[in-house]
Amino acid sequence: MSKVRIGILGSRFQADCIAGAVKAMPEEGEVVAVASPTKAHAASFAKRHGIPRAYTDYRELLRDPEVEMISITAPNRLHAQLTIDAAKAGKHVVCEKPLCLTIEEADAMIDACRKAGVLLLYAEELFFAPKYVKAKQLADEGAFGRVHLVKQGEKHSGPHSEWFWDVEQSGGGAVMDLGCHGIAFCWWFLGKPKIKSVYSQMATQVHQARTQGDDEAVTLIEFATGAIGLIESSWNRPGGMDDCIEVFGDKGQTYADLLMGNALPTYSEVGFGYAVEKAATTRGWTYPVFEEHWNYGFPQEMRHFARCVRGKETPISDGETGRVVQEVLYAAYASAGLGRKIMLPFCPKGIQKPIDLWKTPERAQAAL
């Protein structure tokens, strides 16, 4: 069958890694247009990435007719408004995480791509992982026994693009950057069971002159299973990526570091000009990783998005993934509100991003 057609809104950071994710998958799929508000970021990205049409409108993206599947790499506060046009134009929509600020956004996206008949995919990597891939793969195969622990944690230095240091735009700090993922990922690997509880310990305790967000935190999940997900949030981590996991069972264990066991020890002088992820610089000790975007996942995931939408795969990251993870990120900011845990469900209404729950923990109090 023919290759799946894509579109990227935006054109920056997680842009660049959907472009080589897409490159990596060529029998899959292939980038056929960008759309950018600024023209010569529009521009110079399909130029780097030989992309044929570049648009600044993306609603002409949107009525490219050659275009299938847009994939949403645009501010958080965007997703919910582009998924909404993009499924009324009949294209599937890759959106990026977290899936949207609010629940009832949430709700809109899902409905929204249901009514279209198209798929609602939620861009989260580390089903993708390898090493992640092949840890529940021995937990699924009962390697350690009844799983009641998995922990998971990303540290690394703060965002790449500015506007996630705004709230108004991201809707909150490092548990919507970091925690989302770990919230997915340990839902996903006990097997998506009922989420019972939340509770999140937040603060600022490095960049309260960049952000009104958190950037630092440590989330516990309780499931229905009896299993607990713990989830290590932070901003604070110079000199690179951290990010790894930890699975406990009553017969067994692993552990797994997405990046170092890639890594090549690196120490030079005068640095090269090859960027390793969140370091600041690459001179001294650095461990630059080969196959990047591979092990992160990216090229694994928009290679099963593209065969979702040919039908030749079910998608197991959907919109209502992303809905799950959106509740739990209310309930984590409710908790570090309120400084107790937050039983599920927890849906309240009328919260324009979820650090509103943080910030005015009266709000959380009267939503319960």
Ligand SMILES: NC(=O)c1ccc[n+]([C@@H]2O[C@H](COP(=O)([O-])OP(=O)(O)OC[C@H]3O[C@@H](n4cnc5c(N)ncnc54)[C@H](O)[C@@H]3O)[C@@H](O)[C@H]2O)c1
Given for the second form:
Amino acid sequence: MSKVRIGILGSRFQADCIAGAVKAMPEEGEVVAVASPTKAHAASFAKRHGIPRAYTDYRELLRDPEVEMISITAPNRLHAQLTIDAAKAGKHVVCEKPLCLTIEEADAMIDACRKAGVLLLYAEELFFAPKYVKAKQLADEGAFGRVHLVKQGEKHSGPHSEWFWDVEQSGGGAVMDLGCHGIAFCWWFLGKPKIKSVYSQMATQVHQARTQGDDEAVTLIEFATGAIGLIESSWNRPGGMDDCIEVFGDKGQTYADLLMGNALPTYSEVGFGYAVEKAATTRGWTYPVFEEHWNYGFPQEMRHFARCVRGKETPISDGETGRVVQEVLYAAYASAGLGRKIMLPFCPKGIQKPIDLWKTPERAQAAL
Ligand SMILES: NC(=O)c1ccc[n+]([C@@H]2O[C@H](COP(=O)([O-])OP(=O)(O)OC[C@H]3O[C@@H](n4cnc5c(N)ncnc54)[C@H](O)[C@@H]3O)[C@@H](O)[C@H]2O)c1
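Could the form predicted in complex with this ligand be shown next, to go alongside the form predicted alone?
Below is the whole assembly, all chains and molecules, this chain first.
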């Protein structure tokens, strides 16, 4: 069957990553269009990646009959509208994390895609990262006995684009941005069990002048099986991006360091031209990563999604996955606001964004 023809919405950080990922799986898909509001950005992105068509209005891309599947790499607050419009236009949707801002949006996105008969695929690349996939295979084989604790941490010095720091556009801080990976990871690693409760301790430790959002958090998920997920999220770790897991069972354990553990520990007094993600400098000790997209699982993720569109595979990460994460995000912010653990299900109505449950705990209290 032919390659899946993909349109990318957005033309910056994650858009580059998706375009690169698709190039690494040329037998399954190709990017045929990009849409981004700034004409020069869209055009230069298209040129850089050899994409035939560039639009400034995403609705034009949605009218492009060649596009079968879109990849949303726009700011969080736009995910729901873009998904619903894409579904109405008959396009399959790959939506970047987090799925959206509210549970109502998540439900509307799932509903719109179901009604239109298109797939809603939730882009959580950690489900495809080879090191983490290997750890899960070992766990599923029983190598660690009964796994009772899974930890995931994602930490860096803070996001590159201004909108992440504006909670109206992002919906929250480090938990919304990075914690969503850990929530999805722990749930997936343990076989997608029912979630019993969530506890989160969060604060704005460093970036008070820049954001209303949390920049440091520890979140605990209690699963109905008794297993625990522990997630560390931080925008306060200079020195480069860090993504690690630890897995503990009664018969064994494993550790994986996705980035610095797949890097060349390098010392340079003069620096070098190769960017090290979220590192302010390449002088001194740094950890340049090799095969970064592959180690993260982006090409494998896009290959899987393209194969799902062709009916060759069944989605392992879909709109429902994003909704599970969304509910835990609500519970995490409510927990931080109230200083207590939150039992699930927890689906307060009428919340504008998850962080409101931290900043105005009375709203969280009213939902209990
Ligand atoms: N999976 C991951 O590891 C990962 C990594 C980074 C970002 N992300 C997610 O990807 C999304 C984008 O993040 P980013 O880092 O690329 O942000 P960014 O600021 O680098 O890029 C955002 C892009 O969206 C474009 N945009 C804004 N409004 C638009 C519209 N109406 N239509 C089309 N494009 C529009 C902007 O012009 C820009 O090109 C976010 O949801 C973020 O959480 C995921």
